[in-house]
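Here's a solo chain for you in structure tokens, the form predicted alone.
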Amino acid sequence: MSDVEQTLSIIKPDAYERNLSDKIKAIFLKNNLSILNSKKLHISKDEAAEFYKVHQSKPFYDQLCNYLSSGPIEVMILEGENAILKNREIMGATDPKKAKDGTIRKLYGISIDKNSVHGSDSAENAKIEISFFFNK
């Protein structure tokens, strides 16, 4: 029995400004994740703070919010079998230096902060994150 899931993916400002959207989307499609919906937008620092509120106690929180709101992003709903785990495997480790070869962050990430993509880390967060961007 297959477990078809949906997850949120964000192409972050560093990847967006380097015109990597199509290359990143091709990696998702090649790995049997379909893109159900996508939109390009530029969120405010307040919106970024709301989106990342799960991290607000962490030392990198302000930097994260500043970064996500620093330029255009592309948000997508990905769907496929075990989409949440598959997307996290495709993205690679948060630190591009530690990411496996062939992962998005190894290919395109610049630093821990500018690591090109975001993906939901659980089914619960996927629902919250998808509704944050797509139910407005």
Second form
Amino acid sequence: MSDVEQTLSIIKPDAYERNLSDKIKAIFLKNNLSILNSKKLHISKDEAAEFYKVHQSKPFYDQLCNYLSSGPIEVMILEGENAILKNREIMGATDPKKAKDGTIRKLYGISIDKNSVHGSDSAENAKIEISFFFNK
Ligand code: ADP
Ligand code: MG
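Hand over the structure of the form predicted in complex with adenosine-5'-diphosphate; the form predicted alone is what we had up.
To see the whole picture, the full complex is given below, headed by that same chain.
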């Protein structure tokens, strides 16, 4: 049974500023994820705080919001079979040091905070995150 899903991907400031967008997009395409919509933007700290509010109780929340709003990013809707889990697999573990070979974070991540990409972690959050950036 085919289960075509959509998920939100973000090319974070560390990857955007190193001009890795095209290389990262090529990895999505190679893995049969199509890019339905994409846009470049520079969000405010308040917008980052809203986007990451599930992490508001974490010790790294303030740093995380400063970081996501520190420079331009590219946000994308990815679509494909099992896109949510597939994108998480392609991204690799949150900490690039623990990410498997060939994953985006292993290839390009600098540190646990500057880990190059975001990807929705569930169908529910994919819906919320896509509408955050695209349905306003
Ligand atoms: P993921 O992005 O893999 O879904 P989380 O949802 O757990 O990871 O965390 C969101 C983001 O917060 C991570 O991508 C990373 O940028 C940052 N982060 C997570 N854990 C830490 C930490 N221990 N120290 C600093 N930043 C962190
Ligand atoms: Mg997450």
